[in-house]
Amino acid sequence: MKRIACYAALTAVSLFPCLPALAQDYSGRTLVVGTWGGDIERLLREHVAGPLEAMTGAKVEFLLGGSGDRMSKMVAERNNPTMDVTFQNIYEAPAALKEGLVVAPDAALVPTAADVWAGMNDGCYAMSLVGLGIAYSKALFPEAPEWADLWKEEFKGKMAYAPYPSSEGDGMLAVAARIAGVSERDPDATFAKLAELGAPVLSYSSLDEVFTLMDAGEIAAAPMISGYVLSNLENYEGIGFVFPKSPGPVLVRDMVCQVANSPEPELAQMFIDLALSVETQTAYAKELNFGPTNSKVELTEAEADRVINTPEEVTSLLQLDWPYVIEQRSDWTDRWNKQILGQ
């Protein structure tokens, strides 16, 4: 009820979050924002930084880029950081909260944070949840594919792998250290078990690069988040999606966290709460195929289809060992250059 009367008295920006700086004029200064490019600034900029630049006249300036280049920036800034907000993956957010690169979520300061699924709030605020998944050519697979059937003898040397690091390589990791009977506590099985699928066609940067190969049967498959496949398959005839069943897709989750001691925490908070909203929220999950954490979000039957849409549906997804994981980064560089791509 509270949020509510503040929402009826501040008719002149009725719209937006009622947030405790509301009424402080921010002319002539600047929030930065470190973010991925695409769909996804597009989103952020129509349903975040334009209403945020209108309520508060301030500047919201797009830095864009890879989230490790994030996290190299927040540390190497760490006494001055430029940026304001971040986007960061589901194993760099607590990372980065540990080494007190970023504040710790707080509903009192973000008050929309509260309606994010209980739990998910780990290290920073939740955005977005996706599932890493096969993307696959229907002329190599007449089936949808298991990820075992990666590994038959005729689809050795036809994988496609985003450049590692990354939570795709982390997350193939993971599902050959499950098809060898152990887990990513146990790197000499698990990198010899994906380098059994021999050297990939295509380390990609580009995503038109390996659906257009996939697309032509050059490609047999490539683990992919959900988001990234679904919103292209309208455009390639040739390619399918699958979350496969075991063992089950691998949980990616996308966080937006404030930068500690940043320039501009005010407006920070009033940018998170505004991306954690109902209609950003509900524009990522239509337009993007990324699953809402915000709990009040509404999707049709054929939308929450595509998306992972409810906790349940979280905890049926194979998890991580993210602090594990992250502590063997520049050990598994190595390896995944040596052992799987063979350089």
The other form holds:
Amino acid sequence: MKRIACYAALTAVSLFPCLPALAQDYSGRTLVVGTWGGDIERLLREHVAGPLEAMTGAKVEFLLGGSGDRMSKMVAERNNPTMDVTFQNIYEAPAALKEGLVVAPDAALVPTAADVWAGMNDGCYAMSLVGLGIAYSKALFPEAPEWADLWKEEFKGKMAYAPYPSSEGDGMLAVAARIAGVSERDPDATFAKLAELGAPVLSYSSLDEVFTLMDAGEIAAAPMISGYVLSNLENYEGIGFVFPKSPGPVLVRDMVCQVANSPEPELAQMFIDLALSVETQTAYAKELNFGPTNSKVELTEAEADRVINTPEEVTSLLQLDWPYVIEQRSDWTDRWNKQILGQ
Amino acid sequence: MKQTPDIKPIATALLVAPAAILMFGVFVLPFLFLVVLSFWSQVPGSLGLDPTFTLANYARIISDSYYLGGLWTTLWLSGLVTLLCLVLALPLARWIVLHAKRTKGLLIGLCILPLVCGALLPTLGLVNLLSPLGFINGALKSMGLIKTSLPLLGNIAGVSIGLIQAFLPLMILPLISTNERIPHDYEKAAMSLGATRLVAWRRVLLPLMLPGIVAGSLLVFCASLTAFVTPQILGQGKVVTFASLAYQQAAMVLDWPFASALGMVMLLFLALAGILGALVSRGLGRSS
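Next, give the form predicted in complex with the partner chain, keeping in mind that what was shown is the form predicted on its own.
What follows is the whole complex; the chain from before opens it.
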């Protein structure tokens, strides 16, 4: 058993020669990582936590849940954090850095960060690239829809949304604004336009919940983040997914952050380094259809077609002014509750 | 007569101290912080808190029809669930006490099961049962009784079913306890004097069950008032309860002062329910 562990450690070391503070023994210490459950947790265990434990002797403990819960935890534990690494949404990372909750990205601390596409480490380290597109019922949409098609009268009241606030909700608001000929800085027109779609069939708490109804044609469409949907589509013949062109899909990015003043900063940096490595990022792309942020990742043509993986693709996407969106969080949540759900 | 041995005050203090310290640390202090926080505000555009005293959070709740509507929905939903639990639990508790001999322990264990399994798993099971493509709609369609699915999720009906499933044990257990103290032949005695079964229940059994009814109703009402997981999942974002609003503000909007104020309003109604229950119990004690 010891020999196997030794081989595993040697293999891991040979794969990740640049890890900082590698020589030190971290036996008996625990790194706490907050992330989403399911496939993301599985991939992180396989490609990041496993090698890190083998290399350092430390234990990696995962806290699973939503990014909002983790944001709350960071704020509550501001002076005495118990979490070392946290995965957040694109809109939360700059706010977390502004509040001093996370450590600013630094390639001197996390060497692989230098391989991330320029400009993407905004607030935290950019972990993956995904776009907000349309998951749709093939029975109701014989052709892949554009955003504007969702506003046709026959689909009124047949949408499903993720609970708000969320990347999906904010992205859909940005789309509604463009359809209305304004920007999201005009919330009256934006929410009025989105309200034209009618109250949603449901605010879903799991993908299976919404896909089962969409597969049966009870839900026409839902704005969804590409990675999760594409990974699940194989199980549902009646559901399609499209990146619309007018406006283009909305850019959504997952970020990985080092929590400020956390108990295990060196282990946290090593974990993030492994998370951004070519191996982990390739696994994210191949298994989850999450676009890699590491510029050195090489994908086959078929794999690349399913993900957003270059700066050129990113610039073609609809990008939101996230600091502005965050400032509107309270007001927009009230508007969403009243105008979108409460119809 | 056996007398309770004298315990010195210092020994009493030592016995009570661990639990008291624990309760102070994990309940009283956070609760006080919640109270204080509800009078603070969020710095605009930031996650920071402004500790200046303000009533703005409470003013927002009472001036916004959306939040008042959520409060009203939560209150009447809790009342409805309490009433339905009572209607279901009364005959069941009586039957268990009168007729379940060897199986009594097993039946009580089955009644308690929803309490010990937590809220999440049974609620997710109910999603499969109640959804448009779920077991109930599927069975009704296959029997030709309905053509389109009945809406059993995302409405008060679905949330009520979930809450009744979760909190029925809180009504059954006090009623079993009360029924065990009612002699088994009271019902027969009333009927031998000419009362129908309904009259015997209304004029004999129900008044004797009142302590259990009050205790069970209070427990179910308070549990329903603060329930979060079941309304969140079965309501599918369309049934607005105060607990789900507080969660949204605390965990997603990160406006903790406003979420604290929502929590305080909920606690106020819990306290009112508790006071009402205590008054009724005291009245029952005097009349007996």
